[in-house]
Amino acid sequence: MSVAAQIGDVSFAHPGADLPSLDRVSLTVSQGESVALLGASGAGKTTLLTLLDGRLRDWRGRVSVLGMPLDPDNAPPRARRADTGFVFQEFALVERSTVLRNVLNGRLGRMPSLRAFVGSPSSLDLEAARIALVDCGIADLAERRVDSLSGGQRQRVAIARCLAQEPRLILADEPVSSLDPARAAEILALLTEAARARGATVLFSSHQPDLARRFSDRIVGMKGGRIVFDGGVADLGDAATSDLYRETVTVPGIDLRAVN
């Protein structure tokens, strides 16, 4: 099976932080997998997703995404960025624009530079956007302004924008954190099923172990910038889950994780 993402001994610290956000992290994700990142706030989940998206700088280690190495000092070339899609926690939509226009923004990386600059989608771009709207159940909202939508509808727009991009790797940062449990399950089902239908790999972060078990093939647990669990859904028991969310006491100048 081909590898979608590979991280080797990566470390990264935000300026002024007492402890690293990523601490000697190694991880391999196969093409087509659905992987849930679990852990408390500050565990390193968002940093890991940002790393794979090519937006993190000044890290140390080795990273390759879809067979191409990432550079800690420079963003990936534009031609490569379209293969990785990102679903943001806070949607990151153009609120005063229509649903269709927001979804078409996912096509910008696939358009020639001039066409992208003037905002002139081709028939192929429009077809990709239409398919994504239908798959996300929001085709009837195409001409509605985003600022008139509910939170669940906005997240569907964000996912449709990502799917219209036709990515091979989908990264989602807490995509259901602002939704009620029923809507959260709907959105994660939509995201993971759409990825599976397209043969895409998906990594999503979550604070909700039950949803992670339902909608992933594999769970990676993070704590204090380290991977402390990596296994199948059935392998994550109550004790391991509790440990992920047990608070780690920090003392300036001392890394207590080393003695846990």
Second form
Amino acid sequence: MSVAAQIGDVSFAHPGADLPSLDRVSLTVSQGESVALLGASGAGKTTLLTLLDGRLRDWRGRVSVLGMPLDPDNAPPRARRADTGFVFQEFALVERSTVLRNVLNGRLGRMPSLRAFVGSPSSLDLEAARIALVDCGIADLAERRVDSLSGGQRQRVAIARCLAQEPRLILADEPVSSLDPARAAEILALLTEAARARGATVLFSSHQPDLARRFSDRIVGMKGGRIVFDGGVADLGDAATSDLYRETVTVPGIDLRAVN
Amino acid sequence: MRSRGLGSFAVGVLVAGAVVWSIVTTDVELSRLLSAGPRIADFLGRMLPPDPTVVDEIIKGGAETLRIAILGSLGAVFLSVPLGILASETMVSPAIYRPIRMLLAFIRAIPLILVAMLMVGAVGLGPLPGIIAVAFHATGMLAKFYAEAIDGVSRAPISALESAGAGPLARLRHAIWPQMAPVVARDTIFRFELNLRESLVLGIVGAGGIGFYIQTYVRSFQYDKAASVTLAVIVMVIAIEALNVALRRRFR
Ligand SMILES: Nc1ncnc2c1ncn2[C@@H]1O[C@H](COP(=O)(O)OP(=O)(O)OP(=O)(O)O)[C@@H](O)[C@H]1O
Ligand SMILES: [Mg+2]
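Got the form predicted alone; could you also share the form predicted together with the partner chain?
Every chain and every other molecule in the complex is listed next, the one we just looked at coming first.
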């Protein structure tokens, strides 16, 4: 089985922070896997996903994504960034643009620079956007402005943008934490199903162990910047789950919410 | 608390000192001050009734002022787009935006009328020095506004496009521009209104526009004609404001 992402002994501290956000982390994710990342607030989930997305600088260790090593000092080239898709917790859409425009934004990394600047999509780009819209069930919203949509609809747009990118690795940072339980399950089903159909690897973080179990093959648990659990869905019992959230919950007077 | 009381005492002394200094050193005798009221009343009396025969001059001067404001604003927009980008934290590093911001602050510190006088000296009388002066002066504010508009946008969509593989200019075009467009439209209209207002007086220093006639008529004691032109200026300012209010409503 080929490897989608490999992290070897990576450490990282945010500028000005005393404690590392990633503390000698090692992790290998195989192509086609669906991995859920669990852990209390501040455990380092966002940091880990940002690292794999090539947007973190000044870390130590070794990282390779889709067979290519990442450089701690420089952003990956445009074409390689397009191979990794990212779904943001707060959607990160351009509110005043239409749904279609937002989904086409996912194609920018696939376009030559001038075409990307002008924003004139090729028929290939339009086709990728159309398929993504249909798969996310929002083809009828294409011409609506994003600021007129509900949270669930917005996350569908964000996922459609990610799918239009045709990524081989999909990173999703708490993609459903701002949605109601029914919507959350719907969106996670949509995301993991679309990824499976495309043979893409998924790594998503979540605060909902039940959803994580339902929509992944493997659970990775983080705590204080370290990986403290790594196993199949069946291996994560209730005790292990509560253990993940224990220490950080009982530290009094310290706000561990991450600044995203 | 204590130092605060001391501070306001110091401010009080400073203000009192400034007022006393002004009164003592200004060379105005009490008699002239007392007679100023009646003189002004007399002057205003000679302005009435305004002479309506200067309609042609008003139209000609007003049109030229409008042209100066339009072309000056256009020039300011052209200058402010690159300078605004270079003055924004989002687009460039501190080594670039710091000196650019200082340059813009410097430009803002020079009053328009002064720039216009210098330009009249440089390129001669007429609307051209006015246009150059307006473009230069307005850039100090407009480029700053544009930079603030760029920096005021939400960062998340920019990160999303970066993640998708968009380069800096594509991010500017597709993540930053759609967010800042209404702000830019509002700021530009606002600056155009200021340009139009401020260029009404440019003619006084010979830089073209309707102000030229006010200056000419006052100098030649034709106060009734000066009154007509002044009234026209007031009407124009009110019209500009009404237009601006209407336009602003459209860009939300
Ligand atoms: N921009 C930042 N500057 C400084 N410290 C940061 C920054 N972002 C995150 N951190 C710190 O890094 C650590 C890991 O944060 P991270 O966002 O990765 O956690 P997380 O597991 O995603 O948490 P959450 O579930 O709240 O999103 C935390 O201690 C957090 O305070
Ligand atoms: Mg997070």
